Structures are given as C-alpha cells and as structure tokens.
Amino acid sequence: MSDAQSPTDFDFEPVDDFEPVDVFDDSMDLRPGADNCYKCTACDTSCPVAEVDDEFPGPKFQGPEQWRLKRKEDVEIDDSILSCSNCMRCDNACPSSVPLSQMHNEARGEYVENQMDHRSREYIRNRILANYRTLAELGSKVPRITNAVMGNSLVQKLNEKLLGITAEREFPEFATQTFREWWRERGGAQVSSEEKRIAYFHGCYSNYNTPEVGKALVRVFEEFGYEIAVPRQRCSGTPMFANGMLDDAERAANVNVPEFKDLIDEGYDVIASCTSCSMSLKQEYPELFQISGIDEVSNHTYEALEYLRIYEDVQGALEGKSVDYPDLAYHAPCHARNQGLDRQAVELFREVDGFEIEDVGSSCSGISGTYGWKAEKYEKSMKIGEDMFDHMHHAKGSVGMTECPTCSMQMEHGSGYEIRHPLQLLEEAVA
C-alpha cells in the first residue's frame, strides 16, 4: 500500500534526541528500528498476503507506521494486524534492517490482549489453532478414533460452521506411536560421546504426526557419531506468535529455555527438524521474552541440515551414493529463507545419483502455519500458493520435499503429491 493509501495520516515530526518510550506497555522500545524505515516499500512488495488481499495494508503499515502513529497519540492497534501471516519475508526484504516481524508480533500481542473480544468465535478458534500441541496430546492418546472423527466430512463442516476452521482441508492424521514413545521404547540414545552431542527439539508435528522425520534425524546423527538427548519440551511458539497469543508462547518458552540451557551447559547443541521451530528459538525468543539462558539457547540452535553441513563432511558422505528415490519437487519454506537455508537441500542432494531434485521457486506456499486453516483465509492461502503449485506440476518429480510441516500440508493439498522431509532422504543415503 502506498502512503497515500494508508488508512491514516502518518505525518509526524522527526525526532532528533533519542528518548526511550514505552510503546506497547512494558515491552521493548522499537523506535530506533522504526526510524530506520525510509518507506521504500520493499517489505510491501515482498508480502504474499498484500499481493492477494487488497484490504491488507502491508508490513510497512503494520510495523513502523503503526508504531510511529502509536507514539504520536495513544491510538489502538489496527485490526488488520491479524491478517499478517507471520511468514517474515518482510524481514529479509528490508534494506535497513527494520525489525518488522518483531513489531508485528508485539502489535498482534497487544491487539489480542487488549482489543479482541476473548469470547468471540475468532479468538476461541485462534486459541485452539495456536495451541495445537494441547489438541494433539489429547488426540494422540486414541489416534485411530481421533483420525476417524476428525476425518469425517460432517465434523469438518461443523468445525467450519462453529469455529471457522476451513472444511476444505484434511485434518492431519495422528501417528499410532508418537516419536517420544518410540524414543522411550528403543531405550533412548544408542551412541555415547563427550565431543559430539545434540539435544533434539522435535516440535509438535514430528512428535504427534510425522515421527518418521524424528526417527530419521536420530538415525542420521547417530550415523555421524552424535549422542542425542530428547528433553522435555513444549511448542516452539510459532503458531502462538502468529495468533498474538504471547502469554501462551512465553509459558512454553519458560519450559523450553531452561530444559535446553541445562543441556547446552553439558556440551549439547540444540537441533530442530522444522525450520519454523529453529526460527522461533533463534530469533523470536530473544526478541520477545526475557528468560534466563534465552541468549545461550538462541546462539546454540540450528536446523538439522544446517548443523551437519557446518560440522560434518555430509557432501563427502554422499559422494558416489546412489539412492533408489523418486524425483523431487523441493520447496524452501519462508522461515528457511529467513535463516539463509533456502538452497541447502538442493545443493546437498543434487549430486546424489538415482533421482533429480528441482527447486520449485521462491514463492510462499501460502498456508503460513495456521493462516490457511482459517475459513476466511483459505481462498487467499490457495491463491498465494498458486505459483508453487504450478511449478510443482511442471517439475520432473511427482513427490514433494520441504522442511516445514505446514508447507508440506499445503504442497500435498494443492498438488496431490506425497511430501517428504530432507532428513528422510539423508537417512536413505547414509544411515
């Protein structure tokens, strides 16, 4: 959106002397970052939501402009902040390093806490989606029954009518054995090492829905000689940030940070198999919360392939390997791009014989965690994903690959392809 199209007049007096002010109650002062914005609109042109939603004012308004307006007078947060999908592509687009996603998270939390009706259907729906782990923990106790109920078309229609959760998507099935159950059954770590230690942040989806991803991580890292710990953990907070549920996210972080900090003190690094989980622990935790040990957890967190490429000769381990694998259409999640990891799977696997891997382009998948699960956002979500679907259909492969579980849902939903995780292919090649 141009300045002329902004919903409010944003003229303001320049500030010469820096004086920290409280913008969002007791949160951090974001003025230095906001003042770096010179309205180039690179963030707006990179925003996948603004591209398909004419009513969404874009990241520039949601971030520095809204912040400046709130500084000028005590105005309320604009409700369009709930249309931001938290893909965080604006962070990468900004040439001035304005902390856009941090501003969005702060503003969204402020709006949800103080302006949103907590008895509204939208709030209840968003709270349920943001706390997927709670639903998954209950559902996975009787996975076959839960899968049958949640997969029923009548239940899906009721979910849309009563809660606003789209009936267009198939609810992801729960595994009959969670990753943590499998880990306990095998007796935990099978490799001991004083020098090579990782603590696995499996997240909710690898635990309850796709334990094969967690198993692949364990087998690959043990093949490279790593001792693995799987500590107690809660959701990374990613869906909570996207829905403005910052109190819920902080409660989860208050479990995760001390659990992983204790292991870091024993020589472990923190490894995630989901790029949104690693993004949360690396960037969003220290931006939003003040918890003892949070900087150490941030500095010691890596995505799984990222870590192996830094500390092991994975390319050498793959040289001369031939794998009986289908050709792959690879999508790099937005949160992988934010961490500079968007090319790693293609670079790592392109020399392996037996299949071809093709990058299906830089577009957003469109689902952005819980965004595409909301009935009023579903069509926009699918429109954002059109480029990716089109590239997938034109790629040689008919099997998809990505590191993000919700991108995986969108890829499968829009193409009909089976979707795999890069760790599953690495397991096939080296473990």
Second form
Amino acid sequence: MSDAQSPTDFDFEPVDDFEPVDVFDDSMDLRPGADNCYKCTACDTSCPVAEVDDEFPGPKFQGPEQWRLKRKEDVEIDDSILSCSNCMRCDNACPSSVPLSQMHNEARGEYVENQMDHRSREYIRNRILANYRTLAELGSKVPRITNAVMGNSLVQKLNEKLLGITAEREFPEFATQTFREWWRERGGAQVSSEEKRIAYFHGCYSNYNTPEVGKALVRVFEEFGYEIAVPRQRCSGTPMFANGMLDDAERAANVNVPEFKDLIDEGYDVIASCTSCSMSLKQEYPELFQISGIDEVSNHTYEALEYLRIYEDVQGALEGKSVDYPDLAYHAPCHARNQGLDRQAVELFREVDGFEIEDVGSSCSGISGTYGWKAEKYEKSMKIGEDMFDHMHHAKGSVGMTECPTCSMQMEHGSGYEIRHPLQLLEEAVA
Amino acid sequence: MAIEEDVIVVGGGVAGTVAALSAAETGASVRLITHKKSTLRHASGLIDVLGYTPDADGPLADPFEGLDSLPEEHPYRVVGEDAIREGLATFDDIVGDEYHGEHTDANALVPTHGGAVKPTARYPKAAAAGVASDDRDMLLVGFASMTDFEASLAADHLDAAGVPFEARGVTIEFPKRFRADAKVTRFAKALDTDEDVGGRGTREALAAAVEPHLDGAARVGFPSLLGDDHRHEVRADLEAYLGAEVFEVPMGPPSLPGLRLEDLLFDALDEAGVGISSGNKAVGYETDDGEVSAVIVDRKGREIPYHADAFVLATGGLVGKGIDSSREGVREPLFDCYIPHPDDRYDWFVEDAFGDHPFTSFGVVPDDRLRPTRADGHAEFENLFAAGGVVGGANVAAEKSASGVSLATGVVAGRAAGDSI
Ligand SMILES: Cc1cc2nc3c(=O)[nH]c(=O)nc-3n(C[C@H](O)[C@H](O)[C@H](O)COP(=O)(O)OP(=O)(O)OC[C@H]3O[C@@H](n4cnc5c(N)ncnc54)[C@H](O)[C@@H]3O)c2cc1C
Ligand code: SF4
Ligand code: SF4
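Alright, leaving the form predicted on its own aside, put up the form predicted in complex with the partner chain.
Now the full complex is given, and it begins with the chain already shown.
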C-alpha cells in the first residue's frame, strides 16, 4: 500500500486551508507524500526526459512541488506534465517513497480533463494512441489489409500531417491469428489442476501483434503443471495513464477487475507477460481507482517470470540445459525495474549453455509506450534511447530481448535487430 | 521455496555492495536486496577514511595515525586496521584506474565546491588534477545558472586556506542555454553526446568560452558534470582545446560522481555473479531456532520470503533509512535490533548546530564478528551481521570517515557471513 492511501499513519499538522486535488469525486489525499519530500533530487537525476529536454522541469517539480502549488487556489497544472513519459523511474529513486508517479498521473489526468482542448489535434491523437486496443481490434479483423495500409509510406506521412503520429516508425504488424483465436482453436486449457492455477492477462500486444509470446506463456506454465484461464479483458490502462485519459482507463479497469477477481476467488493468480500490464494492475490500479476487488487483483498479480521464480524451481529446471539460441542483447524495461524485475532474465538465463545474454545497461529505451510515437516527441525519444542503441551495438549478440512490447519496438527501430521475449527462450528450454 | 541463497545482503550502498562481493569471494551464493537508490546519489564520490580526530584535530595527514584517538566502540576499533586496509584494497580492485590515491597511506587534499579542502583517501580520476598539494595555478569555472558552485568564492576560500598555488574563479554562461534549474544530468548529457551548439560541439563551445579567462593557468576545474559514460573523452577534449589539465570539483547533492561510483559497484556485483533484487523493500523476517531463516520482501503488496543461511544488514544510517527516529525513540526498523540512545529526546543533540551531536553515532552495537548485539551484549541472531551506516559508534560526518567505515565493516561482515555457512 502506498503512503497516499494511509494518511492516518502519518503524524502531520492539520492545515486549515487544505484543498484536496479534485481529480475524482473521491479524491486522494497526497499530502503526506508531498510532505515526505526532503528535496534530495534523487528523482531528478533518474529522469530520462530531464536528461535530454531543456524545458522539462523534472519529477520533483511535477510531483511534490506542483502538488503544493495546487493546494493554493487558481493555479493551473503546468503543461510540461505532458512531457513526462510515465516511465516511473523517479518512483524507484525516491528514498522517502514519495508517490511521484501517482502525483503525475493525477496531475496529468486533471490537466487533460480541464485544461486541454478536447477538439485539438493533440487530444484526438493522444486519445487514438491511448486506445490502441480499439484500433487493434479493428485492424486485426483484416490483418493483411491493415498491415499493407499501415505499412504504406503515404499513409504514414498522412498520419504525421493529420494526426501528429511520427512517420519515422513502422506500425507493428498484426498477426494473422490473434492469441485468443489460437486459444479457442486449441480448445482452451490442456492441463487441469486444483492447486496450480493462473489467469493470463495477455494485454493487447501479445493478443493482436505477438501471439507467439502468449503461446510461449501457455506452453511454459502448462509444462509446470498449471491450469490456465484466459478471461475476457480490456487494456491494462498503461497508455491511457500516460496520456491522462483516466476515464478510459477506469472503464477498462471496470471490466478487468471483476473478471479477474472472480478467478482469484477460485484460486487463480493473475499473470501478465508484459511488465507494464503487471505494473498497472499491481500499482496504478489501487492508486487511482476504487473498484470492489481491486486490492485483491493487485495483490495477486505477477509478471510471468517473476511468478515462476517465486513458486517453481526454474533455476533447477534450467540447470545443465543447453539451448540452440542466438546471443542476446537484453534490455530491462523501466516498468520491470520498478517491480524489481530488471535482473530476472539475465540472472536466470546466464546459467544456460549455448548462447550468451548481456544486459545493455540501465538506461531507458526512450519510447515509453505511446510517447515516442508522437511526432513532437520522436527526436527526444530517440535521444533517450541512444545509450541503449549504443550498448546494443557493442553487445555480442545481434538479437534483442525484453519483456515490454514498446521497448521492443524501439530496440528494433534503433538497431534493426529482431527482438524476442524471455518467455520464448524459456519455452525453448523447458517446454 | 525457489528464492534461496547462502547469503543475503540487505542494502545497496557502499557497505552492502562491498559486503556482497566479500561474501561471494568466500564461494557463497549471494543476493543483494535493496529498496531505493542509496546515498551514493548524494555523496561526493570521495572515499574518506579518517580526516579528523574526535577532538576535531586535523586535517590528518595519515588516517591510520588517527585510529588510536578513536573511542573503544568505534567500528574501526572493532574491526582493526587490517580490515580498513582490506576494505580499501577491495575498493581499489572494484574501481581499477577510475580512482586514485592507492599509492600512499596519506590523505589527499581535494578542493570541494565550497572552496574547502577535504582530506580523503580515494578520489575519482576526474578530480585528480585538482588536488591541493599540487602547486600549479588553478582556474575554477562556474556557470551562471548553477548557483551551488560560486567559482570566485570557492577560489577565495582556497586562497584563504593557504593553498600553495594561486586560484582564480570565473563565472560564464554554459554554451547551451538550459532552463534555470536544469539538472546536472542534462549538462552531462550535452557534453557526453557532444550536442551541437551553433555548428560546433558542446565540448568545443565550452572550451572556447573558457579560453579567454585561462591566463596561463595550468589546470581548470569545473563542477562535476563533465559527461557520464564518456567522461574521460569529454575531459580529454577540453584539455586538448585548452592546453591545460581539466578536473572536476566534487559537488553537493545530486552528485554525478556518486552515480558513476554506483555504476562501478553494481557492475562489479554483476561480474561476481551476485544476484540483485532492487526496487522492493525488506519489511520483516522469519526465524528458526534463534537464527534468521528469511527476510520478507514486500513486492508491491505481496510479501515474499527470501531464504538464506546468513544475512548482512547494510541498510544505512538515518539518511539511508536503516535507522528510524520518531518522537518515541530510535529504532532499527527491519530486525528491531537494539540501539542504545538516551530516553530524553533533548539529549539526542546539543545546542550548537555544528557541535558533537550524540544522534550522529546512533546505530547497532556490533560484537567482534560484527553481529548486532542486544542490551545484554549477546548477538541478536547467530547469523545476522551488520555493516556501514547502520553500525553505531562513529561520528562519520565530523570525522570524515563514512565510506571508510562502510568499506571496512562491509568486508568483515560479508566475509563473516560467507564463512559462517
Ligand atoms: C549528503 C551525503 C554526502 C556524503 N558525502 C560523503 C563523502 O564525501 N565521503 C564519504 O566517504 N562518504 C560520504 N557520504 C557517506 C556515504 O555515501 C554513505 O552514506 C555511507 O558510506 C554509508 O553507506 P551505507 O552503504 O551504509 O548506506 P546507504 O548508502 O545509506 O545505503 C543504504 C541502502 O539500503 C537500502 N535500504 C534501507 N532499508 C532497506 C530495507 N528495509 N530493504 C531494502 N533496502 C533497504 C536503501 O534503499 C539504500 O539503498 C555521504 C552521505 C550523504 C548522505
Ligand atoms: S515518470 Fe519518468 S519521465 Fe516522468 S518525471 Fe518520472 S522519471 Fe521523469
Ligand atoms: S527523490 Fe523524493 S525526497 Fe528526493 S526530491 Fe525527489 S520526491 Fe523529494
């Protein structure tokens, strides 16, 4: 539980003119969090945007300082909040556990709701990007046509002109068969178990774009004896938080939470293969929404490798294994870092023979979901990514690996490497 | 249970990383658990061993000469001189030629951003050309937008301190215009990637802005922001343009040299095969027959036990959150180890802000193997060892001994933990 939710644990003096930030009807009291800031600036030195963007005032300003300003009336949210990429690295730095990203999410939500013109090109573009799933659902109905159209350079130019979506990037291709279609076709779960049960949160990307990741998850967990459920689900909300579309995110959460809560009651744990999805369910859900069952869902959510490393002897299963696999340049996504998962793939796979895996350093990939898709952010995004590209080129391998779909787009875009997911390697080794 | 090691170290600062490496050297499998970024984000990057005696005599020319002046309960007295040397040797191994000072027992005198001269045992290569024992004249360069380094004031202070050279200070505009409160990381990035400013690189543009002020100075000091990954190239380029040696002056928080040291320490852990779990906090423990059998880590609400045969507590002092104080008292929050302190809160500090405050030496009381003890002098747990800021008995800020204490206790506690299994 974050500081923000247990204000009664704190010993603070009452302030008479206190006005809570009104983002939701049942707004949160972030005062203890803001008051915990002792201005050490550890957050500022870990912000990848502040490192390249001369105009960005940094997380300390976006968080505790802006929050304090807001308590006085009539202060508008500074529009630099839209330059925060929601990488959440500042959360991980703060020795005082100030809930920085929560403050940013709420400020961004308020800014988008009250200060942004909802007919502006920027708003419409952000709304489209944030609701990738809607686009993907349509696109994947006719994947070949969509791929051809979206891959057309004229369409890309138009997207840039009309919508402000950069023409520099290739749209990710849609799979000809979605993960859910595959799951239905194979007849659902092949293993049944009373004790070992997981409910898979596949998210949008491994459903529409990389079903091979979802399939790998299924094969690996079934190998370890798990019964798998794949309930109805919507977007985890990550791209919506980053664009300040909190209403959209809450609508999706209102579908996800009850679906998964029901399964938790039947003994399932929630497993995601994307580290931003697991981040969202674990941390942002209970921070931002009040939905019945949301704490249970948060407390039962794990990333796939994380779960196996806690409850199964994967290390043992991999011992002495040799796998015919290319050498790998591994990048840990920021959101994995925040859950303490940044080392898991390297630690697990460095014992396996047949290939080498190398960490390409602790820098941010720079794409941060929808951020690097925006024409005006594209250059910043590539500049943040420079360190990672550099380290990738110096690494022995010329195939990349990461848990995050958008980091993987950025890695591919900047290096030309093919990118895989740790579950695919695990599948190769154990399933 | 899947998460199981021989040794688990809690805390990822100087003490924790060195303890983990020392435990790994005994052949043990080791995992380091750390919550947030350590105090290295604020520290100057200098490695102090002992600069002043408890009676404020100093600066000491030789830190080892001052050991006898320390009180009985000081961690240096507990681990002994050899352990301090081993701590430094371990550090030298980790950092290779990134740090200087290993050629002598004597303290180096390094100018700080306020213009004080600080006695320290190891200093970054980037700061080397600035040492105060060198008699070549020095130009200090500050930037108008960076108010925490006032170059001419620092130069005046150095002169007043009686350094054997002439120091001058000048304030210029950084060639790239940033917002007024731009972060040090922004300056460093511009130099690291040599960003374009009006048709030339930032490095050349910076050198050109400094040159008119050079006036024969043999060395030029800048605040510590001269690049990160490519710091040696940045300095070499500036030196080539200026025809003078270039060095960095250690700054207050936030500290780039501290960040760089953090990278070096974690690379060494990786190299040694130490497992690292960062980002989640240790919140409790399990025992079995008087021994700690696991620490409980809060992974975003899920409490997961991490099992091991021996544990090292390296959670830092009051700043690192290894020691917690409230109106009620002073606590070690993870294992609730005994921390002696006066009952009356008003006895924790003295009136003089710069006086000898009792609270600065609050911490756990170690036995001769660095196990935290209870009030009766017995070890709290058979297999729990402690290192760094969480260990009491030293007034590290006044003595200028913080990193030295962390290194020496880190080596001893890590090895004791590894040997105990
Ligand atoms: C402003 C400042 C300037 C300094 N300047 C110098 C200097 O010039 N020279 C010098 O020699 N030294 C300096 N130091 C001291 C030095 O940086 C260290 O503070 C000191 O060596 C103690 O290090 P440590 O490893 O014991 O603790 P810390 O660096 O405090 O690290 C403790 C770590 O433990 C983690 N932790 C705490 N509780 C938990 C938990 N429950 N679970 C998991 N992890 C936990 C913290 O997140 C942190 O990462 C300075 C310190 C500060 C604050
Ligand atoms: S979330 Fe990332 S981009 Fe935003 S302020 Fe924090 S560190 Fe910077
Ligand atoms: S890291 Fe935390 S305490 Fe430090 S300045 Fe940022 S918010 Fe404040």
